[in-house]
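A lone chain, given as structure tokens: the form predicted on its own.
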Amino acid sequence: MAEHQVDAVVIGAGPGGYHAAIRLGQLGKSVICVDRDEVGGVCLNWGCIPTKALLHVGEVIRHIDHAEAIGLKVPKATVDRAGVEKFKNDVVASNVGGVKTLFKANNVQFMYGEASFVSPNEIALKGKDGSSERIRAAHIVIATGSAPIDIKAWPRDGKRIINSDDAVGIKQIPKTMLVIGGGVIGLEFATVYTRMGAQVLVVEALPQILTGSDLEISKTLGRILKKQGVEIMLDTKVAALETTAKGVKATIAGAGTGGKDETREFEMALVAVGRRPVTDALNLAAAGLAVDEKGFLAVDARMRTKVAHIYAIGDVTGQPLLAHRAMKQGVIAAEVIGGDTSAAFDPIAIPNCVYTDPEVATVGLSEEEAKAKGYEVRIGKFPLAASGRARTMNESDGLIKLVGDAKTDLLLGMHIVAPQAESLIGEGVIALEMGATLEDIGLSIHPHPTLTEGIMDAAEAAHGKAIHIVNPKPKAPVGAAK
């Protein structure tokens, strides 16, 4: 049995893990990063990167379908399933290869295998070929990520009942598809498969899609998706799901069916009801650790577990399950290990992006959250229909919404439904981190014509000073004479 002694071992090579490993290498630490699958983890191989490649394909299809509106006569797009699969796989391979190159450049040793604790300072690594190795380290970083939640009553077969890992495979493009769950994953795949020709029904058990997001933003996206042909049922549940010779048969009931049981058949059903932390194979007890009732590991701001030399980052530490959160936590853990006494994870806000078409991007408090926290809110909104740049793109369906504190004028949240929303939201992140006011944003000169100037207009609208829209009339104080 081979044995290794290093300064640090990182369990998991996803976004958090590879960030931690690379920074440790930059800091001169000897480090081994291990993973039972591939470098890049879920994000690069089955999640963030391949889904965005597929969503780009869908976006191009939509542009082709609407090309005549801007004076172009283009034949209707036909999907070459194998060609799309190759494009997606090439994108994945390029990203994975890039991380491997960075590992080599920063003296990070990568090893394949299933890791489990033997003691607080030692892990056993079981290789794919059955071989076993031991790694001793002064510091250990747990970065094992998350996996799709599977429903036992609906056994996944990868063909008719699938999860998000299967959905990126594009093994077939169904004529009809049921998506169970109206969250980020469900809506992104609903967008992908609708663009490729499937008739998609999204069933969400709660009263809104993107639960927890700003309600007005959620409704705006829902309206746009319905215009694009995605059927959405809210306050509705899938009571039963069974496979048939041709696909699946679903029993659906709730507000979407008028409260009556409705049976519908689909070629494929995607179960997208959430993700769970992956810690089951780690033998945490041997390290003196245990997860909470939801399966997460508790950490402090320096990413330390209750065992001081063992760190945890990313999805295993709880919500929000976002790659960029894991990345930042990985860097923090590495810097703490490297001796930086000031390193700590304490963001004012973490952005979230949904890569539908158009995209949704949010940061900070929603209007509902701000009110629940006791703020007297000041809202500034700018519809994309009033944006000159959006019109030049033939993309005038969307909304930019700012939530501010009426007493201090501080920005509390920014919420966007628009093309390139994932890039636009960066302004909101910086503004929140720096304590900007709505007035600060409105006074800042934004380039014209751009989508980003809509943020400036929304900030000006909050004060009744927007130029490109009719400003809403100020609300009369409660009890004032009419």
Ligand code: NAD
Contents of the next structure:
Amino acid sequence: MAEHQVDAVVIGAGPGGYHAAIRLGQLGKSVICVDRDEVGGVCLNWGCIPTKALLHVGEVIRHIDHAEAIGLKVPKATVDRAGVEKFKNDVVASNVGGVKTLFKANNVQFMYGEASFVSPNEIALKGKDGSSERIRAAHIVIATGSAPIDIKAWPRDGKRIINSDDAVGIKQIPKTMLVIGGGVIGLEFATVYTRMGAQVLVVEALPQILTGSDLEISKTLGRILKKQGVEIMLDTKVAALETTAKGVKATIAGAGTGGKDETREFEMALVAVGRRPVTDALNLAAAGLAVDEKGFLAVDARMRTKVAHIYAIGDVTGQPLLAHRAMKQGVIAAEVIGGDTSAAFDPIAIPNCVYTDPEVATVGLSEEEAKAKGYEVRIGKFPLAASGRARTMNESDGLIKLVGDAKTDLLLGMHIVAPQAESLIGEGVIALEMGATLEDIGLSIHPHPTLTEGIMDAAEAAHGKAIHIVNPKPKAPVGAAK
Ligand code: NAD
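What's the form predicted in complex with the ligand like, now that we've got the form predicted on its own?
Below, the chain from earlier opens the complete complex, with every other chain and molecule after it.
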């Protein structure tokens, strides 16, 4: 049995793990990164990257569908499933290859295998062929991520009842599809499959899609998705799901006339009801660790678990389950291991993006959250319909909404439904981190013509000063910013 001794071992090569490993290598530490699957984890292989490749295909289909409106005669797009699959797989392969190159360049040794603790400083690594190796390390970083929650009563068969790992494979494009869960995964795949020609119903148990997001933003997205042909039922539960010869039969609670249960048949059902942390194979007890009641590992701001030389980062440490949070946590853990006494994960704001078409991007407090925290809010809104740049793109449906503190004028949250929202939100992240006021944002000269001007207009609208929209009656006199 081969044995290794290194400064640090990182368990999991997803976005959190590979960031930690690369930074450890940059800091001159000897580091082994292990994974029982492909380098890149869910993000690169089954999540962020492949879904965005599919969503890009969907967006191109939409542009082709709407080409006539901008004076182009283009035949209707037909989906070559194998061609789309190849494009997506090539994108994944080049991203995975990129991380492997960075591993090499930074002296990170990657080893395939399933890791489990033997003791607080030693892990056993079981290879696919049954081989076993031991790695001793002064520091261990757990970055084992999350997996889709499967519902026991509705066993996944990968064909008729699928989860997000299956959906990204687009092995078939069903004529009809039920999406259970109106969260980010449900809505992103509803967008992909609708664009590819499926008739999609999204059933969400709670009263809004994207629960937790600003209500007005959630409603704006819901309205746009419905216009695109996605059927959405809110406050409605899928109570039962069974497979049939042709697909699935779903009992949708209270969806029928008079609030009676309705039974509907679909070719396929996607279960998108959340993700769970993955720690199953780790044998945490041997390290002196245990998960909390939700299955997550508790860490401090320096990413240390209760065993000081064992760190945990990313989805396994709790909400929000976002790749960019994991990435930053990975870097912090590496820097703490490297001896940086001030490194800590202490963000003011973590942005959240949903890659529907148009995208939704948010950072900071929603209007509802700000009010619940006792703020007197000052709201600035700018509908995309008033944006010259949006009109040139023939993409005028959307909303930019800023939530500010009426007392201090400080920005509390930025919420966007717009094309490129995922890039536009970068301005909100910086503004929140730097403590910008709505007035600061309004006074900053934004390039013309761009969608970013809408952020400036929304900030100005909060003070009744927007130029491109008719201002709502200001609560405070014009000019009284503070
Ligand atoms: P989610 O928790 O965001 O949404 C699941 C939804 O399913 C909830 O709104 C819930 O009310 C609903 N639901 C549960 N049981 C139901 C039932 N029987 N009938 C109808 N509705 C039901 O979970 P998700 O969408 O699976 O995403 C999981 C995680 O992955 C999230 O934390 C998200 O942050 C992360 N993620 C992020 C991105 C991104 O940043 N773009 C993309 C994918 C995933």
